[in-house]
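What follows is one chain in structure tokens, specifically the form predicted alone.
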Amino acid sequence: MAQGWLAEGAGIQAEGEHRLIPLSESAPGSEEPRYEGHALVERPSLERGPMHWRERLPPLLLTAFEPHLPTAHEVQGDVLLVKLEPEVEPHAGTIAEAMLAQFSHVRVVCVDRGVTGPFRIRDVQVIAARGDDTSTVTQVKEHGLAYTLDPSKAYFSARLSGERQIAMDAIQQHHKRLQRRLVVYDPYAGVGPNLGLPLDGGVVESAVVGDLNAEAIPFMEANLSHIIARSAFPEARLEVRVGDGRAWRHDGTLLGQADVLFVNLPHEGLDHLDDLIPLLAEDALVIGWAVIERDEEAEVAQHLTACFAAAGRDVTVDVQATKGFSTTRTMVRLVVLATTGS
């Protein structure tokens, strides 16, 4: 590349265990000494295909419906989720085939009609598949860890990957502060991504996880058990519960034990705090996410401080906007370091 010898627009080809790198017309011939040990072969070039899936659509469809075509999509593992406007829904099959042709790693293309019901599960419909496998069960890799999931049965957002890394950084600091492995609770765990990094890193002594959505439980248990088995501390204990996390306060064995508590219930979590605070150990870290009105971070911080003060807790509260949720609302990250007041 530095010498201008690489042919632009021609792809690298495979030949057995070797890779064929395309040379430009300005590249020297076999007399170049730096080629020593490498054969020069002639092959038809692989020209670069369309740069965008829209280029694979029939020209008439592209011209007639371009303003209504999707501008974004989400890929979870080998499942592609795309939202379609009503104007182009009759052409969903053609759009899906164009996406399959463009994205070789995608197996299934689904229409995503948004989240529904109390568990905020995606309403998805398969519209095209590569081969006969139309299952929406897939495996997502994140931070070197694998999570098996089904977006039609349990909520998962790959866009929160960065948030999970930030949460891990906070947990690492708490681990160093306490100088021991931690007890971690996640009552709204879904398929388990919040616990993946802490368990893999070996900073967790035991984890109690649960979800109200029973269909998420098998994925959660399998994912976290697999991570523990290959982790830096495979002796970590995992307890899985089904049901409302607010009911955990009625189990005496769970009270006052959590060094770390996840509250990943963006639309309701702030209202659950009175039930969750009794679960906390004397020196505890609470990490959560909430959807709030824009520019109300200070008010939410005050609300959190008041909730913990009423329970006899001193707190350090950090509320940070992470991404827009709508034109009037935003997602915020809540990090609370809570200690028992004197």
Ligand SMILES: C[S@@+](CC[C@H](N)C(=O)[O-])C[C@H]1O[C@@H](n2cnc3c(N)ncnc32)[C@H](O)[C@@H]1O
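Residue numbers count along the first chain shown, from 1. Each form is matched to the other, and the largest set of C-alpha atoms that superpose within 1.5 Å is called the rigid core. Since we're looking at a predicted model, the values are computed, not measured. First, how it differs from the form predicted in complex with the named molecule.
Put the two forms on the same core and the Cα of residue 331 is off by less than 2 Å between the two forms. Comparing the forms between the two forms on their rigid core, the Cα displacement of residue 15 reaches 2 Å or more.
After superposition on the rigid core, the Cα of residue 40 moves by 2 Å or more between the two forms.
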Contents of the next structure:
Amino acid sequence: MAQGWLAEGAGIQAEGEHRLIPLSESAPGSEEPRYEGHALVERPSLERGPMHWRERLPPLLLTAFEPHLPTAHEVQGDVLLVKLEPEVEPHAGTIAEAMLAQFSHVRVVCVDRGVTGPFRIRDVQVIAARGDDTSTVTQVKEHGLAYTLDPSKAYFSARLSGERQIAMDAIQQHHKRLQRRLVVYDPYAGVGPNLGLPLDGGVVESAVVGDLNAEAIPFMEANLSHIIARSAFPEARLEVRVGDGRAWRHDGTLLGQADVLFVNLPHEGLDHLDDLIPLLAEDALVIGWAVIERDEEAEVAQHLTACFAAAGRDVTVDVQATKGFSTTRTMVRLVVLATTGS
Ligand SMILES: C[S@@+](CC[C@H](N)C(=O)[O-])C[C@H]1O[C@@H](n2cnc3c(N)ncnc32)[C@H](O)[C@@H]1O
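Alternative state: the form predicted in complex with the named molecule, after the form predicted alone:
In what comes next, the whole complex appears, and the chain from above leads the way.
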């Protein structure tokens, strides 16, 4: 490569136990003893395919619709989800075939018409598949853990994987502080990704997880049971509940127990806090996410402090913007350490 002898873009080939390295026009011929005993052979070159799925579209479609073609997509396991502008919806099939040809690990391409309703489920329609299996059930690997899920039935976003690592770091600190395994509640758990890392790391004594969406429950239960079985603490207890997270306060067995509480309901979770605070142990960590108006982090921190104070709790509150949500709104991560006031 340093000598300019590598034919760039032609691809290295395998032949039995050998690797064939493509030589450029400027590489010396076989008469020169420069290849240290390696044989020179002639084979047809493997040309590199298109670098982008767009290059696989019919040229007329590409020029006519370029400004409307999708610039992003999300892959969950082997399911690709793509949002389409109305102008290119009639060409969804051609676009999907180009994507299937480009991404060899993708099995199904779906149009994603966005999340709807209280369960935040995507309106998903399969437009092309490799082979006969058009199911949207898939397996996602995140931080080395596997989650089986169906984006058409229960909420999941691969974009939040960084948030889950940050949550795990906060939980580990809390675990060190309390010097024991933790009781963790996740009333808005979806298919369970918030609990994956803490369970796998063996810092959880018992986990209570739930969701209002009954279709999320079998995925959540299977995913977390599977993780526990292979974890650093396979004796961890898992309790799964279907229903409204706000109703947990009416079950006396759940009150005052949670060392860690996830509040992962970004559009209304802040309004659920009064119902959730009674679930907390004396020294508890609350990790939540909320969509708020831009630059209102300080107001949200004040609101949280007031909510907890009204329930007789002292808190330290950290509100951090995680990503732009729209021009006016932003997603924040809330980390609250709540103790019982003296
Ligand atoms: C933003 S998703 C988060 C899911 C999961 N924690 C994750 O990170 O993938 C919110 C979840 O809360 C559920 N949900 C909505 N309202 C609820 C309620 N009142 N009680 C319990 N779950 C609810 C939805 O079905 C959805 O699965």
